[in-house]
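Take a look at this one chain, the form predicted on its own, written out in C-alpha cells.
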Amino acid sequence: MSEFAIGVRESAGVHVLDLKGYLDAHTTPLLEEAFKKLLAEKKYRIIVNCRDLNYISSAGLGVFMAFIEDVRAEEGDIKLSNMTVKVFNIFDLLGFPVLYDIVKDEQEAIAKFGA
C-alpha cells in the first residue's frame, strides 16, 4: 500500500488540509473521510496544501472533483497550495487551473478567501 497521510488544522478561519506522499486509489478514501468530516462540521473554507504531496493519480483527482460542488454550494471554496512542478502538471493537464484557485503558498490561499 502506498504512503499517504493528512493533518487537518485551522489557521486564519481556514481549515488546511496538509497531503503528505502518494494519493492514489489505495490512498483516496483517506482524503475522502476528511472531506466529509469537513463538510459534517459545516467547514467549507479549505485549503489543501500540497508541499509535501510526491503524486496524485486520476483517482485522487476525483476526489476534489467529488466534493467542489457541495462546498461551493455552501459559499465555500477548496484552494489548492504549495504545489511541486511536477504535482502541478498533473493538475495543469486536466484542466484543474480554470476551476480551482491554485496559488503559491498558504498565506495567498488564506488571503483569497477575504477576511
Second form
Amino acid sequence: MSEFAIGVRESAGVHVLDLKGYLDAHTTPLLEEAFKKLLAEKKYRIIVNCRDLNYISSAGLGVFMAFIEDVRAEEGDIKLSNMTVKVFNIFDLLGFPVLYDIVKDEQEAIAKFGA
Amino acid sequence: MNFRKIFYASGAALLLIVVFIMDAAMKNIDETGNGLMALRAGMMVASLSLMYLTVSQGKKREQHNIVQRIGRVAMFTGAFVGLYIVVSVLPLDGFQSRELRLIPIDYITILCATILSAAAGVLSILTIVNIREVLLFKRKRGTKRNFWLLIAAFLGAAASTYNLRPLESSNYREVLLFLAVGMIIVNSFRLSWIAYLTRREKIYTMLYSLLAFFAFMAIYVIMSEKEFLLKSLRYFSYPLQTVFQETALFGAIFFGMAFISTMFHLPTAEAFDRKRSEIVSFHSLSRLITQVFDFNDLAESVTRMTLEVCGASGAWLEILPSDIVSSRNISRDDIARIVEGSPNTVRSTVLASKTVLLVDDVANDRRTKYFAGIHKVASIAVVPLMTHDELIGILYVTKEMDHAFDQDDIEVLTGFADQVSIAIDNARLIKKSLEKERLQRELLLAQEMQKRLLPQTLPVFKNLDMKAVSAPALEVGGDYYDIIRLDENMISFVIGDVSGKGVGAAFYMAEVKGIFQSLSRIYPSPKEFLIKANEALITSIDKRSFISLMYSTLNVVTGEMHMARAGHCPMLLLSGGRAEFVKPAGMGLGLAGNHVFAGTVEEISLTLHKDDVCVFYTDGVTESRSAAGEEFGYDRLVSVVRDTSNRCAEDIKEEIIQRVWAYTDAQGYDDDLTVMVLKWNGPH
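What would the structure be for the form predicted in complex with the partner chain, given that what you showed me was the form predicted on its own?
Complete assembly follows, chain above in first position.
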C-alpha cells in the first residue's frame, strides 16, 4: 500500500518532480532525498507534478514545509501542479493554498517561473 | 620453607645423628646383634622417609615448572659432586676390610661416611621426585605404571642387599639391577613433555640437562673408580648405596636423553611456539565472541591478537564505512597515508575485490609505492572482514621485514578474520538489541505520558451526551482531544492532530495541551484562541511539523456553539436528518506566522437542536484505506452516523470505530484514530 515513486526531469530550466502513488510516513524519505539532491545542485526552480499522486499524509506535507523557506530564500519556488481533487482537498484542508503556488498544469507553472 | 618442612628435615637429621653416634660407639665391635641392626635400619628408613616428606612437601602447588625442577636436580647433583671433592681432600684414614666387612679406621671417616650417605639419600629422593613430576606432565596411559615399576625395581634391588655384608655381592642384586636398568631406559624415552616447552624453556632445559648429565656421570664414575665413596655408602647402608647407584644411572641416562632430544626439538621450537600462541589466541577470541559487550574492548583485543597470531609488527582495525577503531604500533598519520594517500589505495583495492591483499615488498611494489618508507612497514597484508557476504571491516597487518608473510601467516590471518567478523557482528547485534530495548522503554514511557494527556473522564451534563476515544497507531500517536469547563454553563473542547507520529508528536501534543488548558480560559473566543495558539507554537515547532486543531465552545444550557478550525477535518453535523460538514476557513497551526495565519481563520456560530449529532474526528477516520487502497472517506462516515443517530453518543462513537476497523481489516489501520461525538438532548 505504500507504493510511491518519484521521477525527476528538467523542462525549460525548471526541474519537475513527478510524484506517483501514496506519499505517507513510510515514503516521505524518498521525496526528502529528491529535494535535498536538487538543493545540493542549487536547483531552486521546482515544480512538483501531482498528476499521479493518490494520497499525501501530514508527514508528506511536512516535507514541503521543510524546504520551501530555503528555496524561496534563493529566489526559487516549489510550485505544485496537476493536483487531483482529492489531493487538493487534503492540501486545502490544511490551508496550504495560502502558502504554496498551486497551479492547474505544468505549463502554467513554467510560465510563472519565466515571469 | 614452611614449618612442616623444617620439622621433617630436623627429624631426618636427628635420626642420622643417632645412627652416627651408634656407628661411632660400635666402631671397634665386630659383630653386632640383629636387634641393633634392625633398629639402625629402621631409623635409616624413617630418616629417608622424612627426607622424602621434606622434598615432596609444597611441591604440588608449583605446577608446570619443569625447567625449575630440572634445574634443581642439576644443582643438587653438582653440589653432591662438590661435596665429594671436599671430602676426598680431607686426610682420612678410610676403611679396612675384613671378611667382606668394612671397618672405619678413624671417627672422622665415620662422620664423612654419614654425611655423604645423607647427601646421597637426599639427592636420590630429590632426583626421583622431580623426574617423576616431569614424566607425569602430559602423561599417557602407562606412564605412571612404568614409573612405579622402575621404583619397584630400585627398591627390590635395595631390599635384596639388606642382609649382605658391605663388600659381598649377590646374584639377586645383579638380576634386579639389570631389571632396574631396563626400566630406566623405558622411562628415559618418555620425553614428549619436551615438545610443550617454549623455546626459551627448551634452551634452559638443555643447559640444565647437560649439567645434570655430567654430574650424574661423574657420580657414577667416581662410585666405580674411587673406592672411598662406594665404601662410605656401603658401610653406612648397602641398600642406600644400591638405590643411589641406580639413581645416578637413571639421572645420567634420563638427562642425557633429555639433552639430546631437546637439542633436536630446538629448531622447531619457534614454529611450535607460534602454533601454540595461535591456538591460545583463537581460543581466547572464541571466548571473546561470547563475552564481549564492549565494542572497544573487542577492537583492542583483535589488534593485540593479530600481532600474536602472525608475529606482525603493527596492525589496525577499520570498521566500515571508515572508522579506525583500534591500532597498534603505527601512528594515525601513517595509517592515513596508507588508506588515503593515493586514488588507488590498498584499501580501495580490498573494498573492490573483497579478498586478501598481500604486498611482500612495499617499497618496490607499484600498488604500495605511495606509502613506501614508513618505519617498520616493509610488507603489508590487508584482510577483509566479511559476514553474510557483506564487507564490514578491514584488518591491516604490517611487518617490518619485506617478504615476511609466509603462507601460514595468510592462512592464519584469514581464519582469524572470520572469527573477528563473527565477534564484531555479535557485538553489534548485542548493541542493537540493547538499543532497541532502550527505545521500547522510552516509547512505553511516552505512551504512558500520552495517555495521561487525554482526559480520563468527560464531564456529564443534562442536555449533552458526549463521548470520545483515541487509539494511537504506533505506541505513541499525535492525536489529541480535551475538554474543560469555562464556567457553570460554558465548556470548551478541542480535537487535534500533530503531524508525524511517535515520541516527537507526543511532545507537541503535550505542548498543545498546555496551550489549551491555559489560553482557553483567557481567550474564550475560538478565533482568538487559535491565533494565540499559533503565536505560541510557531516559535517552538519544527518547521516541517504542524498541528491541525478544531476548537469549539458550547453553552450546555442553550446549545449555542462557536467554533474555529485550524486545518483540521470539518465537523460532521447531523441535524434533522440532514448531514453537513461544517468547515470554517483556517490553516493549520505552526505553518505560518500570524501575519498570514490570522487572516485565514474564520469563526462561525450555530445553535444545536434536539437530537443533533456532532462528530469531531481526525483524518485517521476518513483516510483509513481498505485492502484495495480506497479511503473510508466522508460518505461512509455520514452513513454510519445516519444509521446510528437515534442512539446514544457512546453507541455512535463505537459504531464509527468498529466500521473503520472492519473496513481496514486486512492490513490494520496505520494512522491514529480519534472520534468525539456530541449528542444534544437539550431544548429546541
